[in-house]
Amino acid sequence: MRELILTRQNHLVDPTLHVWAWQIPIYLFLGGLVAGMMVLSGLFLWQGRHQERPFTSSVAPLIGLVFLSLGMFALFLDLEHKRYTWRLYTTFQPTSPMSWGAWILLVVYPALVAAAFVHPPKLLRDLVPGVMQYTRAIEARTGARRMIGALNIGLGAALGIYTGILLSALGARPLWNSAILGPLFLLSGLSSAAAFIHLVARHVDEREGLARADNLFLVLELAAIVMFVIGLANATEAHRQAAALLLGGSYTALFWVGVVGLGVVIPLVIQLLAVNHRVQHSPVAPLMVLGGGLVLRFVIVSAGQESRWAALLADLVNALA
C-alpha cells in the first residue's frame, strides 16, 4: 500500500519503471562524441594549428553534423508527441535543462558549419563553389578564427555537459542525482571523439597526438567514474541502493567489465604502450573506448530507471507512524 501511496511504483498504477528505451542512451553518446569533436577541433582552430589536425579541424565538423543529426533523429523517435516538437523553440526556460539543451543543440549547427569553413576538406571545396574565399578571409583575420575556435570549445563543453545534466535533473531517480554526470558524460564524449579521430584519421602525427590526449582524457573518466559511485555509496540511503545497482546488482558486470575494465583501463594501457613506442597503434583500443563510451551510456540510463526512493519514503512513513 506505502508503494501504491507514495510512489506511485507500483504495477496497478504504473505497468513499467522504463520509460527510456535504446533511443535516449544512443542520443546521449552521440551528442557526447559531437561534443567532444567540437572541442577538440575548436582547441586547434584557436591555437592556429588547424592545418597540423586536418582530419579533427576540417573533417570532424562535418561528420559531427551528421552523427548530431542521427542523434537528433533518436531523440526524436522517443518522443510522445511528435508533431509539437517545434514548440521547444517558442520559448526559453532558464531553469529547464531541457530547453537549454534544445537551444544549445540548435546553435551547435552553424558552429560547426563555420569550423569545417575555416579549413575546408576537398569533398567540401568541390560541393560549395567559392568557399575557398570565405576560408581565405578567415585566415586573414586571425581574431575570427580564434572566434570560432572558441565558439565551438564553449558550445561543445555545453552540449557534452548538457547530456548528463538531463539526467542529473531528474531528481526522482537517485542514481542520476550527482553532479558528477555531467562531467563525467563531458570526459566521455571527450575521450569517444579522440579514439574515433584515432582510429580513422590518415597522418600518422595527429593519429598519435590524439591518442596521447585520449589517454588524457581516459585517466580523468576513471576518476570521475569513481568519485561519481564514491557519492552515490556515501549519500542517503536511496543513493546508496542505487550505487547497490552497480557495486553487486544487477550492472555490476556490465559496468565494471564493460565500461571500466573493456572501455577505460584495458584501452589505456593499450595505447601507453603505442606512444611510447612499446606496440603497434591499432584500432583495438579505440574500438573499445567508443564501445565503453556506449554501454556506459546504457548502463546509466537503465540502471537509473531502476533506482528509486521508495525504500526512503517507506523508512520515512515508519518514522511518522
Contents of the next structure:
Amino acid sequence: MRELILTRQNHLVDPTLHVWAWQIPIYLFLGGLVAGMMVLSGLFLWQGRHQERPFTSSVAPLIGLVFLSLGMFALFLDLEHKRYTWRLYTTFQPTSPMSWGAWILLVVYPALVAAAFVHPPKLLRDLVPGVMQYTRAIEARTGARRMIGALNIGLGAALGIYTGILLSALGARPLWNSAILGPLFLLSGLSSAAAFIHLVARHVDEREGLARADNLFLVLELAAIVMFVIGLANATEAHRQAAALLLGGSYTALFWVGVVGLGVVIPLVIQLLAVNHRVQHSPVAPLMVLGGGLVLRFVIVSAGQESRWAALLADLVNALA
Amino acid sequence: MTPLAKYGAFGDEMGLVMAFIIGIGFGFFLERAGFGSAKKLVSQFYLDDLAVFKVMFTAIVTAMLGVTYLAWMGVLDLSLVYMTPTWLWPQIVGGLVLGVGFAIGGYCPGTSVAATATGRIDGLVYVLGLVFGTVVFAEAFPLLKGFFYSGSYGQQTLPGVLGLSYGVVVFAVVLMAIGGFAGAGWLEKRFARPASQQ
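Pass me the form predicted in complex with its partner chain as well; I've looked at the form predicted on its own already.
Below is the whole assembly, all chains and molecules, this chain first.
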C-alpha cells in the first residue's frame, strides 16, 4: 500500500490531475441547455402546441444547433489527440458513457433539424425555400410530428443525463460518484433552457409559460442538489471529504452563493413574484438562472477533480505507520 | 461568545455564505421599505420624504444598542469587532463621490441591487456602472495608491476622539436620533409637495 501511495501521490501525477479546464464546463453547460430546449420543443410538438409556442418549437431547435456546435467545439479544444476524434465513431461500447455520448451528440443534430422543419421560422423559410415541402409532408401526418416530438424528448433527456453520467461513472473522483448527478444536470439543463426562452421569446404568453415551467424545474433542481449533498455526506469517508469541499471547504461560497443562492433560490423567488404579477418580468431572473447553471458545471468539474481517494489512503497509511 | 467568525464557529468560505444570507435579508427589507425606487430615495434630497434618513438612522441606533447590550452582557467581545481604520482624505473624497452618485443616479449600491432584483432597468444600469467603476478603480489603483493611504489615523472611535465614556456616547447618539426624527418630521411638513405634484 505504501508503494501505491507513493506512486499515486507522485507530484507529477496528482497535482496535474486537474486536467479539465474551462472547455469541459462550457461544453457541459451548452450541452445541458440544448438538451433542455430539445425536451421542451419536443413536448410542444408532441402535444400539437407548437404554434402557441413558436419560439420554443421553431427557433429554439435552430439555436440549439448553434449552441451544440459551440459546445462540441469547446470539447474538441480539450481533446489531446484531435486528429483521432473520428475513431469514436468506428465503434459503439454499450458500457462506456463516453461512447454513448459521442453517438448521442451525432444523432441529436438530425432530430433538431427535424424539429425546426415542423414549423420553420421565417429565416429558415427564406434561406431554404425547399423546407416547406418537408413541413407540408409532416403536417399531412400527425404521427410524424408526434414522432419528431418524442424523438426530441428522448434524445434531449439522454443528452442531459449523459453529461452527468459521464462524470459519475468516473469512480476515481468521489464528488462525481453520485447517481444524482445525471438527473441534476438534466434538471439544470431544463431550467437553463426555460430561462433562455423566457429571456428571448417575443410572445408574452410563451414567456410567461416558460417562466412558470422554470419555477418547477428550479424547485426540482434544488431538491436534487440537496439530495446530492446529503448522499455524499452520508457515504464513505472519501465521499464525505468530497462533500466537505462544498460544506466549508474551498468551493463552499461559490457553490452555495453562486449556484444555490444566485442561480436557484433568488431567481425562483423573483420569478414566483413575476408570474403572480407582484413584480414585473425582467431579464434579471433568467440571466441569474443561466449564470447559476454555468457556475454549477464549473464548480462540479473543478471540485470533482480536487476530490480524491488518494488523500484517504494517505490518512490510512499514516494511521498504520 | 461572539463574534462567531472570530471564535472559529465557521471558516472564511462559510462566512461568505453567511454574508450572502444577511445581504439578501438586507436587500429584501430595503425593497419592502420602498427603497427599490429611485423616486423614493431622491425625495430625501428634496426634503419632502425623509424615510431613508429615518430608516437608516433607526438601523444604526438599533445595531449600536444591540452591540452595546451584548457587550455588557459578556456575549460580544467588542475588541474583536472589525473597524475600518481612518484614512481621512480618501474617505472624505469617497463619501462625496458616493453622495454625488446617489443624488445623480437615485440609488446607493445596496438599493441599486434591490431595484435590479425587482426588474428596474435604471437599477440594472446603476449596477453595471458600479461594476465598471470598481474595475476602473482596481486598474487605476497603482496610480491612486498614494492618495488611498493618505491621512491615516488608525482605528478611531467617537468615545476615543471625544474623550467620553462609551455609554455617554451611546446615549448622545440616541438623543441625536430622537432629535433627528423630530427634525425630519418638521422638514417633511415644511417641504411637503402639493398632492398635484406627487
